[in-house]
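Given as C-alpha cells, the chain that follows is alone and in the form predicted on its own.
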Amino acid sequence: MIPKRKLRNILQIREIPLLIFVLILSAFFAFTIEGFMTLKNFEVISRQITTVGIVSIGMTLVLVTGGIDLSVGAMLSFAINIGGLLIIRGIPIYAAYPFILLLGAILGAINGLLIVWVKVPAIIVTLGTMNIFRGAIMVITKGKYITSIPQSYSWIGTGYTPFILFVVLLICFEFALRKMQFGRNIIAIGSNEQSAIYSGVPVNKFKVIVYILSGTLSALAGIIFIGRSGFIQPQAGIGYEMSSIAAVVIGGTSIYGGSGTVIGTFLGSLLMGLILAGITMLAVNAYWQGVINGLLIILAISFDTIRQMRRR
C-alpha cells in the first residue's frame, strides 16, 4: 500500500497524469479495435510519431526559453529539397546527410540571430522565415517532386531504425535539460530573462543555440522523411509546426517558458500517434484528429495558465 503523501507526490509529477491517460487510451483501443495491440501496429505508430517527435524535441528547447519556432516544417522542406537536388546529381550519402543537417543548422541560426539582433518577438520572426523558406524552395524546385532517390537512403526510414534514433535523442536531450548547465541556463532564460542576464547567463548565445538545434533536428526529421517515403516534395513538413507545438504543450512544457521535459514531449507525441492510429483503424474521418488535438492543446494551456496563476 502506497502512503497517501507519497502517492500525492507521484501524481504531482507533470508526466504522470499524461502517462496514465496514454495507458487508459491504449487499453481502450486494445479492447475495442481488433489487432491494435500487435507488433506490426506498434511499428506503424512508432514511424508515425518519429518525424514530428524529433521536430518536437527542438520545439521543446525553444519553448522552454520562452520562444516559439513556426518555421520548423519549412526548414525541414528547404533542407531536404536542396539536399535532394544534390542527391540526384550523385552526391554520396556520407556527404548528403551532413550537408542537409548543416543546412538545417544555418536556417535555425538565421532565426536565432534575427530574434536576438532585431529584438522582434520569435513568433513574428519565425512566421516570416517560414514563408521565406517555403517560397524560396517553391521557386528553386518549381514545385516539382524529386523522385530519383537511391535505395541506399531508405535504411534510416524503415523498420524500427527511426524510432531507435528518436529514443536515443530523447535520452540525450532529457539528460541535457535536467543535468547539464545548458539545461539550467535555458530554463533560467525562460523563467526570467532579466534575472538570467543579471546572473551572468549569456542569454543571446543560448537563444541562438536552441534555434540552431531546432533547425538541425528539423533537418534530421527530413532525412528520415526521405528514407520513409523514397521521394522529396516541396510541400514536405506542412503542418509540422502545429503538430510539434501540440506534442510539446500536451507533454507539459509551459507555453510561457521556464519549464518542460523531453519525456513529456515524447508522451505528447505518443498520445497523438495513438489517437491517429485509433481513428484510422476505426475508419473515422482523419480530420477529427485535428479537432481532438486542438481540444487537447486548449486544455493543456488552460491547465498551465491555472498552474502559473496558483504559483504567483
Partner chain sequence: MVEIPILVKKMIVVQNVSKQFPGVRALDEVSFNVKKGHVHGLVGENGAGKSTIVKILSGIYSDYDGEVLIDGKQIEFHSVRDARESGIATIFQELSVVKDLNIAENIFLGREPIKFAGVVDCSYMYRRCREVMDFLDEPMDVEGKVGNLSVASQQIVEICKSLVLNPKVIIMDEPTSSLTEKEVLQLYKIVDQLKERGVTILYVSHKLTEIFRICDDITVLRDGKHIGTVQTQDTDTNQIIQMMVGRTLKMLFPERSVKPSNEILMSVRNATRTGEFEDVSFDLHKGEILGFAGLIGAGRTELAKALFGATKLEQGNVSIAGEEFGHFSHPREAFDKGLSYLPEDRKGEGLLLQSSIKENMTLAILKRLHLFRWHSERRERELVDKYADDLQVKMVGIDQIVEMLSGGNQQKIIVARLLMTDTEVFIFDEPTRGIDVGAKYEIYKIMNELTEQGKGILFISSELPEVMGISDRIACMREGRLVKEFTHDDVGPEAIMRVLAGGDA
Given for the second form:
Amino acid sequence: MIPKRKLRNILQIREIPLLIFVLILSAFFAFTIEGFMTLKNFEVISRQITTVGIVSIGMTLVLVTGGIDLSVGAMLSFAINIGGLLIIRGIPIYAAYPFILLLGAILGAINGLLIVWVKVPAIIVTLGTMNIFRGAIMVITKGKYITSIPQSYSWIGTGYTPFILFVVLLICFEFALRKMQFGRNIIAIGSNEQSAIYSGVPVNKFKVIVYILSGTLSALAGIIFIGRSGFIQPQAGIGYEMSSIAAVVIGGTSIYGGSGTVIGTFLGSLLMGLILAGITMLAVNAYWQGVINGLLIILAISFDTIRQMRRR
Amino acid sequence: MASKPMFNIKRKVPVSLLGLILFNVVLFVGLSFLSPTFLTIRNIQSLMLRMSELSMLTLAQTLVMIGGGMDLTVGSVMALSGAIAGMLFRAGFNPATVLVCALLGGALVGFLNSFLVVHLKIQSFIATVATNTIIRSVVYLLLKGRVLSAFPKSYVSLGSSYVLGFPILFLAVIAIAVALHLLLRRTALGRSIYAAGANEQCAHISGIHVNYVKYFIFTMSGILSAIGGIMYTMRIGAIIPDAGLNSPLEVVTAVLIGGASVRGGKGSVLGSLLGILAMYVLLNGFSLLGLSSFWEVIMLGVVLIAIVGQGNKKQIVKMSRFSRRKAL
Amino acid sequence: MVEIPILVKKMIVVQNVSKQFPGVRALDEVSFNVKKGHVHGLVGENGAGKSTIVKILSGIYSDYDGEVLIDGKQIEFHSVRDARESGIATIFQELSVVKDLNIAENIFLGREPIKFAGVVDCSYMYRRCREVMDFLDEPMDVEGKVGNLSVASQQIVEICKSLVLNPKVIIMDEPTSSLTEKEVLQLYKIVDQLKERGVTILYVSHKLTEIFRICDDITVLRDGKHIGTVQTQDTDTNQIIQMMVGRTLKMLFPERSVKPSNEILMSVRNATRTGEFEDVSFDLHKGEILGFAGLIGAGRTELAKALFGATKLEQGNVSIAGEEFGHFSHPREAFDKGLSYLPEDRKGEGLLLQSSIKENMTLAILKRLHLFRWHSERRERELVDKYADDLQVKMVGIDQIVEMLSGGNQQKIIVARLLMTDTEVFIFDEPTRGIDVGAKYEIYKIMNELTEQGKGILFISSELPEVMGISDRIACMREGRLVKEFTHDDVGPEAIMRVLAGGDA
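Next up, the form predicted in complex with its partner chain, please; the one we just looked at was the form predicted on its own.
Up next: the whole complex, starting with the chain shown before.
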C-alpha cells in the first residue's frame, strides 16, 4: 500500500509538467543552437538565474503566507549600497557580509512589523517601503556608483559558487517548508488565516519572520551581485520584484497563498533563464523575452486558477 | 431624521479629502515663501504641463481601483500608444487615423486585461504584471529600442499651446476628469462600479452585471492611458521606449493617497488628482530648493503607509467611540 | 445520580462577564458554573451570546469585563495557545480545517511535535493521530489531504484536534450543525466516552433534543444575559424554550391576515443543479408564504440562488404569473421578470458595509433612477426616505454608513432594496438570522403585509419554530430533494424534524 501511495504522490507533484517543459525546451535549444549544451553556457545561465533566484526563494515564502513583497529589489540595493560605503572605507570582508545581511533583515523586519502592527495590506506597505528605500539610497549615495570594490569580494560571484549557494539554499528552504513547523504553519496562514489563529499558530510572529527572510535573502543576492559585477550601482535590483514574482508564480506557487514549493520556484527561474539564453543565442531580438515571460505567467496562473476552481 | 442641508458640504467633500487639500495648500504657501521662482506663471504653467500625462494615468488607475482592481499596464500602454502614433506618423498617415489607432491600441490592451480578469479569473494585479511585461516588450520591438521623434510640427506644437494662459493639455485633462467624475458620481454605471468594487457578491446579487463593469473599467483604463501617451508625445515631441516605466506604481500611490483602497469601492477623481498634484508640487519644490528629488520619493512612501494606516486606525476609533456612546 | 455536593468541583466559573461590541452588548454580567466531569449544555437563540462565551473561554477575545476561573485559577488568556495550555480545547462552529495540509498536520496545527530545531516529528505525529482515531473508532488516512474529506469527516478531524492534547475541558460549539443523524449518534457516543474519562464538556447548541440527550446541566442565555442554570433531570423542553425565548411561542409571530388565493403565482418544474439539488418542483400561490425547511446543506440556498439566476440553473423551468422563463441568466433578469432574493449571508452578500443606507437601498434599481437627470438625486433621497420611514429603520440619516447599524436594521435595508424592485415573488433566505427578537417580529410583519398585497414569498429558514409559525405551507428539503410538503396546521415539529433528518419520507 505504501509504495502505491508514494507513486501516486510522485505523479501528483505539480512540478512534473514544469520539469518536463524545461527539459523539452533545453532539448530544443540543444538541437537548434550550436554551443548551447556546453559547460560554459551552463555556467553563464546558472550565474544569471542565481540573483533573481535567491530573491525568489524569499518571495515564495511571502506568497505562501498570502502576502507579497514589492520591496525586494529596493532592499537589495539599499543593503549593498550602504554596505558598499563601508567596504570602500576598508571594512574587512568578514564584517561587511554580516553587516549587509543584517541590513536586509532589518529592512524586512520593518515591512513585517508594519504589516502586522499597522495592519496595512502587504502590497501597500511594500510599495511604500520600496519608494522609501529607493529614495534613501539615492539621497545617501547621491546617485554615484561605487566602483573601487576590492578584488576579494569577487569570489562569491564567479564560477559555480553562486549556483552552489543557490542550490544549498533551495534544499534548506524546501526542507523547512515541508518538514519544519515553520513551513507547515506558514502554509496554514496562507491557506486559512482564521483557522491558523484558532489553532494557536503565532500568525504575527511567522509573518514578520517571512518578511525578514525575504529581506535577508535579497541582501544575499546583493552580495552575489557585488561579486559578479565588481561595482555597486544605486539602480541595482530594479525590476527584481516583478521577475521574482514571475519566477515564483511560474513555479506553481499560488498567488492566493497556502501552497507553493521552493523547487517549483527554482524551475521557474531556470525556465526564465533558459529562455533568455536561448533568445540571446538564437540572435532573436532580445525584447521577445518580455513577451514570453508575460505569456508564461498568464499560462501558469490559468493552471493555478483552474486547479483552485476544480477543488471548490 | 431628514438630512439637513448643512450636511451637504460634508457629503460632497469627504473629511479625508479636506486633509489632502490642506496639505496641498500648505505646500503651495510654504514653497511660495521658500522659493522665489515657485509662484511664477512660468513655473506653474510648466508644472501643469508636466503633470498632464501622469494625470491621465492617474484617472485610469482611479477608475480601476474603485472597481476593485489594479492596472499596472498604464505606463506601458502610454508608451505603446505613443509608439503606435509615432510609427503611423512616420508612415505618413493622417492625424485622425493615427489618433484613432493609438487609442484603439490602448483599448485593446485594456480589453485583454479584462478578459484575463473576468474569464481566466486571474487577480488583476498579477494579470497586469504579466501583460505589462508583454506590452513593454512589444514597445521595444516596435521602436527597436530607440527613441522615435517622427512627429509632425503641428502635432507637437499643440503640446506647447496655451488657452488663457493654461496649457491645452492641462485643460484637456480637466475636461476628461470632469467627465469621469460625472460618470462615477451621477450615473448608474458609476454607482455600479463603486458597488462592484466594494462587494462583488453583493453587487451581483443586486442585479449588477459585474463582468460588464470589469470590461468597462479595464478597457476605459486602456483608452485613458493611451490618451496619456498621446499627450506625452505632444509634450516631448518624441517617444522613448522606457516612457512610463515607473509610472504604474507612482500612479497607484497617488490614487491611494487620494482616498482609494486596495480593496476597492473607494476613491474619487478629485482625490486622485489632488494626490498626483501633491506629488508633483513636492517634486517641483524639492528641485527648486536644490534638494535631491529623491526626498520626494521617500516622502511618498511614508505618506502612503501613514495615510492607509491612519485610515485603518480611524475606522477602529470611530467604531469604539460609537459603541461607547451606545453603552451610555 | 446521587451526588455529594462537596465532591463536585467547579471546572469553569464565569463571574459577571460582560463583553461589548460596536453597537451591541453581547454579554451582560453573565455568571454560571460548570461542574467537573459534567456535560454542560449552553443554549440560547442566535445572538444570545453563546459564541461570545466560547471565544472568551478559548482565548480569542481577551478584552472583557468580569472574571473567568478554570479549575480554580483565574485565567488571563491572550491567545488560543494560552487557553490550550490551561487544558481547554475548542471545536469551533465554523470548520477551521486548512485544506492545504494533510489530516495529521491539521490535527497538530500550531502544536507540532518537534524533534529538534523546529523539525516536525512526523512519525510521532502520525502515530498519535492513529491512536486518537482508534479511540474514536474512526480510522482515516492520516496522510491524506483534508480538502478531499466530507464535511462530517472534517468534523471528526476537528474533534481529534481537540483530543490529541488530553484536555481537561472540551468546548463544542454547534458541533452537529453539519452532520447527518447517523453522524450525530456517533458524536453522542464520543461525548459519552469522553465523559467516562472525566473530561468536562461545554456543549453549545440551540437544538434541544441534543441538549436533553447528552447534557447533565443546562445554562440558558438570552440577549446576552444569563437566564438560568438548571439540572436536566429537573426540567423539560417547554421550560427551556420559555427561558430561551422569554415569552410564549404564540406571541412570537404576527397573526396571518390573509389566506392565500388559489391562483398560482410562480411555479418551478424539475429544477436541477448537479451536486446541489435535483428535480425540485413546486407551486407558489398569490398571497402565500411557502416555508422551506431543511438542515444545513440540504440545498435550499443553492436552489434559491439558481432560481434567482445568481448561479446557473442547469435544468428546469421557472414561470411567474403564467409566463414561462426557462431559467434566469442573471439576477438582473430575475428582478425585471418579478423575482427578488434576500441573501442568507447579510454581511458577505447583502450589503456594501462601507456605503450609506441610501446607496445600499437603491442598488437594485439604479437604472430606473436615471441618475444622470437633474433632479434624480432628490428623487432618490425621497424614495429612500419613504422606505426607511415605512420600515421604521432606526438611523441618524440616510447617509449613515450601514456597518454601524444593528443587524435588524441592516436586514431592513436589504428588504427595502427588494421592495423597491417591486417584484411579485420574494425569496427570503434566513432573513432573521442573527437579529434580535423584536426585529424578527418586524420582519415577519413585513412578510405578512406583502402577502396582503398578493405577493408570494419563499421563506427559507433553519429555525423550525419560525417556519412553522409563519408559513402557509412547509416544503421539506433533504439532500437536495424536495421530500415532502406539509400544510400549516397538520403537523408538529417532531414530524417535520423526522422528515428533515431522514426518517420516513
